[in-house]
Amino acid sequence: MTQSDQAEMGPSKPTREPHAAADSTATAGNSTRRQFLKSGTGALAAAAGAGAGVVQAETSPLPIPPTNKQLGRGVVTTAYGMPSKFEADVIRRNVEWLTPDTMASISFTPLQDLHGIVTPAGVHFERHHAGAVDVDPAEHVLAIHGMVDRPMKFTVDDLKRMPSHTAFHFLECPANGAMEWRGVQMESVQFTHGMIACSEWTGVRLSTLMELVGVDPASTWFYAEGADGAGLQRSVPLPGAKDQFGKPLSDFDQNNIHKDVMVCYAQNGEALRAENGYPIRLLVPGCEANMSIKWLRRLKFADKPLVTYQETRHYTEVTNDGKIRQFSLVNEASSVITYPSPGHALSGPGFHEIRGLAWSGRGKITGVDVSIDGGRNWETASLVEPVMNKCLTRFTFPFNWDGAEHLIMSRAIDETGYVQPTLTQLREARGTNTIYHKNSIQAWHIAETGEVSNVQVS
């Protein structure tokens, strides 16, 4: 990627410092990697002989409880499953003083609380311009048109039909995070980086499609359009594309945008939910999501962006010299401790794993540093299999915990080079009149009490 790209897409790169040697003494109480490895489950038994928040097991016999002594709930078939009780917490949940009404709002995901890549359709985060919508895929068509050989009208049935294709991709808002830019710090996970989740995609390539109405290769841009209220509107790039003014988008994103598009009917095994929307809708992978329009109702192929109401109102950021980023489309790559974070507390000192995402709408992430020292001294985390494109990357970092306070933080990196930047470099590239792209390493101060809560690291 050229320096003119990266520029256009966001900072420079900062600089990877080195990591920590493995075998030197950790700073502040941490165990290094390989010290960790050598010891095997040797550093959670002497935790637990020193009395240091590991529970030891007990030679007594268990009590009987009381489960094990009455009948369980009979199989319900006509119910859809739901979590156990005692998860109730585990929900999206909405900042009321956000938006005026909830008709053109978010809920958050709620990551602090959630293992493993894929997210539950159920908390998957919601953004609407004017409410989720009931649409009847009996009576729903997707129309194709506009630069096409043979302009074509599609039921659901006819796409259900098709060579289908499954992939696991993120969404993730362009908002997330902005309430950070200006320093309002909110103490959770869910209300920092909540904006984003990650399932599973069933549908039709987007190439297929285009093969089947005979797309002219002079196309550039199309255009998709929503059924519902607001009849939400978005241009994505193809190869050659270039801005209303004539000015050539990146290499990257004309030439990678459109090779992950589907029209999507089913979500994570099961079809679509109405908030995600049913019964179809397209789904650009690592870009803005509100460019995976839902409801999908048209697609129109055209020689250059329709610049609509939502590419000129919204989705445009003011930079520090007063000039205005337009179609920034791709969400660079970021990432977010998840445990420990605020709302979960370390119980003790002693052994914890430190778990966190990380992500990238360039590609697959290639690596994640870890500091517990505020970003003096850095070492590389292990992420979690599978690794895949466009997509969210568990990573995990030992850690003894001393009892001390501590600052920790994450940065990821992807493929391309691109390295996640601090809050100071982002500020430097765009100012603080924008609310959207904020990627900046997020920190966590842990207190001695094991207490975790928001911080701003420069």
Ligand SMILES: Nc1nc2c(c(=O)[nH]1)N[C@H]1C(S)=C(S)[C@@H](COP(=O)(O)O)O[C@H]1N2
The other form holds:
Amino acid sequence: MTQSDQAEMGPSKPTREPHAAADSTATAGNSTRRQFLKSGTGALAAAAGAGAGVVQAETSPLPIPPTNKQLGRGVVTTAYGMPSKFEADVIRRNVEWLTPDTMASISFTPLQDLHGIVTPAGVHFERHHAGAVDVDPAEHVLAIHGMVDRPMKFTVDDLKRMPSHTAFHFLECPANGAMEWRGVQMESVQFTHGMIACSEWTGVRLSTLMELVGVDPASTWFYAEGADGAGLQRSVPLPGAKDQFGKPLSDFDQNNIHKDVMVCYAQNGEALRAENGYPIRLLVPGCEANMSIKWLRRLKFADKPLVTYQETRHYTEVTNDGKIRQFSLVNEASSVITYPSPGHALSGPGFHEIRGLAWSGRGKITGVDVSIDGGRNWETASLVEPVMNKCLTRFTFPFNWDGAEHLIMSRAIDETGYVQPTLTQLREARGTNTIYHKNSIQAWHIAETGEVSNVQVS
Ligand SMILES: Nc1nc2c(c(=O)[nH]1)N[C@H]1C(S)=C(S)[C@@H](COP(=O)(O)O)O[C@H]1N2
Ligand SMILES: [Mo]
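Take the protein just shown as the form predicted alone and give its structure as the form predicted in complex with the ligand.
Complete assembly follows, chain above in first position.
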């Protein structure tokens, strides 16, 4: 019987070997051990050697748990699987005072409890302007018209027959961090940064659809509209785009935004969730999520922006000199430490892996620095593969906590060389009126008790 057979069939012997987490290093040859110590996790081994940290010496045999002595539940064949009952706390949450009702509301992703880069659909934040709707895929139609040779209508099945495209991308509401902008310090990364999620998306590339309908080369914008009560509508720039006053958008906006745009029908291997736009949504990777229109029903090609309610009343930024920053579409590079973060408490001095997420709407993350002394010194964190375009990137940093107070923070750098700003730098550039696009460095305070809290560091 192989080891894996045994694992599937349960233990053949009633007693088990004691669990010694450091076993692998103890039995490894000297050179491997030396290599291991030199690597990032060397700090863990060093901490264990010093008798501090997460690795406890364990010599007595493990007691046999009741689960070893009985049959488990049978296989459930009809229900959609749910997380373990011990994970019941890992849920979306909202902030009651933030919105007057649940139709125009926000729920936040529990970033403090997630691992890796994929957000399970069941905890993907939700933002609706007029409530979520149930759209029947058999009835739903997407119209593509305007400056095109052949206006066309597509059923959901039509879209699924076409050449498909799959990519991992994050989706971030530009109001992520808005409460912090206003000086309200929320004691959870779920509320400071939880209007972000990252999924594997599948659908049809915009370029495929553009080719099919024959978009007029003079078209420099398209509008997208949703089938919900808000009929949410946004303009998305194409190469050559100018604002309504004839001023060209930045080179980046003109040349890069449209490239990754897709009409999605799937999220993390299954159909989109109703709350995320079932049966189809637009995805404008790297741009403020308001543009990723859910329950998508119309794309209209044009040669100017529509300047919709969503582009005037909302999603514009009043700067300090009273001027409006309009079409500030791209989510500039940002990052945040998710462990440890407010609500967590370090269980004791010794090794703790600092973990976090970094992202950029301009492309790939190329580096993340971590400071454990309030920004005086910075060290390079490890980026966890895969590192992808306009996608969340996980970073890790070995931290040997000495039991003293610390201010921990992270700083992201993207492939354009852009460095995540401090709050002071961001305020200097944008003023104090806006609530959008707060991508400044976030600091968490670790107290001597191990408790973690939110602090604003300029
Ligand atoms: N049709 C429609 N699309 C929409 C919205 C909406 O209310 N209606 N909300 C927008 C906003 S403001 C955001 S942040 C994202 C949120 O996407 P999610 O709910 O899938 O997280 O969807 C965008 N697309
Ligand atoms: Mo949003």
